[in-house]
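The chain below stands alone and is given as structure tokens, in the form predicted alone.
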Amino acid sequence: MSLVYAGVCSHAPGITGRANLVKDKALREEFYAAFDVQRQEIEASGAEALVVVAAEHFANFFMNNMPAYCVGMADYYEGPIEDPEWLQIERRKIPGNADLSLRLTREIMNTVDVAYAEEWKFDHGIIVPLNFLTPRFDMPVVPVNINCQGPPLTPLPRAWAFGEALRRACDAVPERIAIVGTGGISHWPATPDSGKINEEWDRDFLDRLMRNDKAALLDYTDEQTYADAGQGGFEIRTFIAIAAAARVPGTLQFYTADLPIFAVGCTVARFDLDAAA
């Protein structure tokens, strides 16, 4: 099995760019900690690349040409896009793996159109939670994109259906693959709700992704999320499509609504790739 670790976590740029301005400073750490376990996890399961599944922002991708999914297919990538100073995260250039990217994605197609792109700038969706992840940024990474911005999304069962591709994908090669969902749950970004967190329809949005339900999974309707979670709750695609890669239950390493500066409930979870071994 190719496919060594599966998690998913939070990606706002507050955790890095607004750190300063938390309140509750324990919280915070035990945010950073937890993301730190998820570190330790990728790195203790021999994982030769990291795949991160993420939203893109209007970086890279706008109304004139928004892939449903694309693959990054670089040597390397360079981020964060954002003001440095502003994320608090240096810019540098990030290692990738061209031909691990064409195996991948030569794979997926058989199941599930995507686009690729040789060049990508990373925005925060990607650069944050490699920062703590792959803190001296020297894992080779695959990026993909899901469009949980422009309409018409994706549909859900089709996010289920990439996921399941990727799993495929993931197998079919001999390296060691991690892949990490990113995004929020809900949250408002860029709205006069920014920071308002929905914890109740996150933390049911968490048990149906631990149980991995593929049924309650893809039960949402955009109207129902974006009434509830927000236009940033679309970003649940990342999350879906890593459970229905993983085929398995998951466990919540953290979660909090109580860091509202970082305008995102913040999560750190994981799938138990080794209890269905």
Second form
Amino acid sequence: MSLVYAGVCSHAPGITGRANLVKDKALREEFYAAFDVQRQEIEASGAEALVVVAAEHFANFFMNNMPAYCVGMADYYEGPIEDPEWLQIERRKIPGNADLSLRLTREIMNTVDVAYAEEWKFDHGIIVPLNFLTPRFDMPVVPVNINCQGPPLTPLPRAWAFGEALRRACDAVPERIAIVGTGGISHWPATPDSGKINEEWDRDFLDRLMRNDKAALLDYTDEQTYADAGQGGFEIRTFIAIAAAARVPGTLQFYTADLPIFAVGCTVARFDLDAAA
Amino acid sequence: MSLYNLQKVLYVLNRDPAAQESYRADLDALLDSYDLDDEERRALRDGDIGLLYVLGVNGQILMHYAAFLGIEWFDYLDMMRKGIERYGPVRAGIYAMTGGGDSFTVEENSQ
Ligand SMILES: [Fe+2]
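Provide the structure of the form predicted together with the partner chain, given the form predicted alone shown above.
Once more the chain from above appears, this time first in line as the rest of the complex follows.
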């Protein structure tokens, strides 16, 4: 039928894996509650499938054969690929919908040379958000990856074009589709600087994102982003793609830079699709 | 010699239970199948997280290897900082340390 929900949220292994180390437990619960609001909104939209646009971390894709964009095309996936104990998420099968993936991919291919994968092991980039958004793991998922880890990376205007193609694809299928982009904004994960967050940079980016200001969103160079927002900042590509797919402004529902043990500024936001209708 | 080969070993190890088994059973045989120089080989033989970090291994790969070796999170962060002290700045890749070795979490600082 069409796109019925579009939003963004944070991913990071610490969000589940290091939950017990958090000092400010009340703030952690606020963040989890914001995730739960997102879950309710996705359910209320009547979505029949959830497209997760993520930036994975060498779970499936490596520098031997690195796609800029890839769509999963399987009837089920597995995850997490990380040690379940380390991530504090049990390993399981997650339902997919190969036929839906095929139809979406065909449509996307009209404008973007997207890769596809009939096998995909979810890493924290997808499974941590799913853990909150589909806690029973009962909604068919279509995983999408944008390479944000191994440069050279796709230019931001291409991430925008990919988001537009994804929207056209969602609108061309009979199913009701929800899309969520997962990422970080500024962060330096898995390095000695883990926990460093540039809150000002994050809030400025989120302002551009929530206004859905295309020119402002594309007005970053990777050099600048690396200097101000770390290598984790390259993941803004996933959020930018969702903005392009949503076409409308959004509402920031949660942001904090004060859960540094999660190694990311924790974000939950939606685009206001209904307001445009 | 090549950061690519070094990271490839860890990428495979992180995702393949069979490779994890051969790591434990016969590490040298596993390493023989990759084109590594002596320093890279030593880093993997010793599980030297600090050296691997300095050689440029991406943290998204390295943190799982550390977990595989049973290293706790704050120890992992500390090993990278000690690696910088011992071997100098990160030589390749995109994971250069920017914070002068400071910790950015209240949780680690209050340990
Ligand atoms: Fe990430």
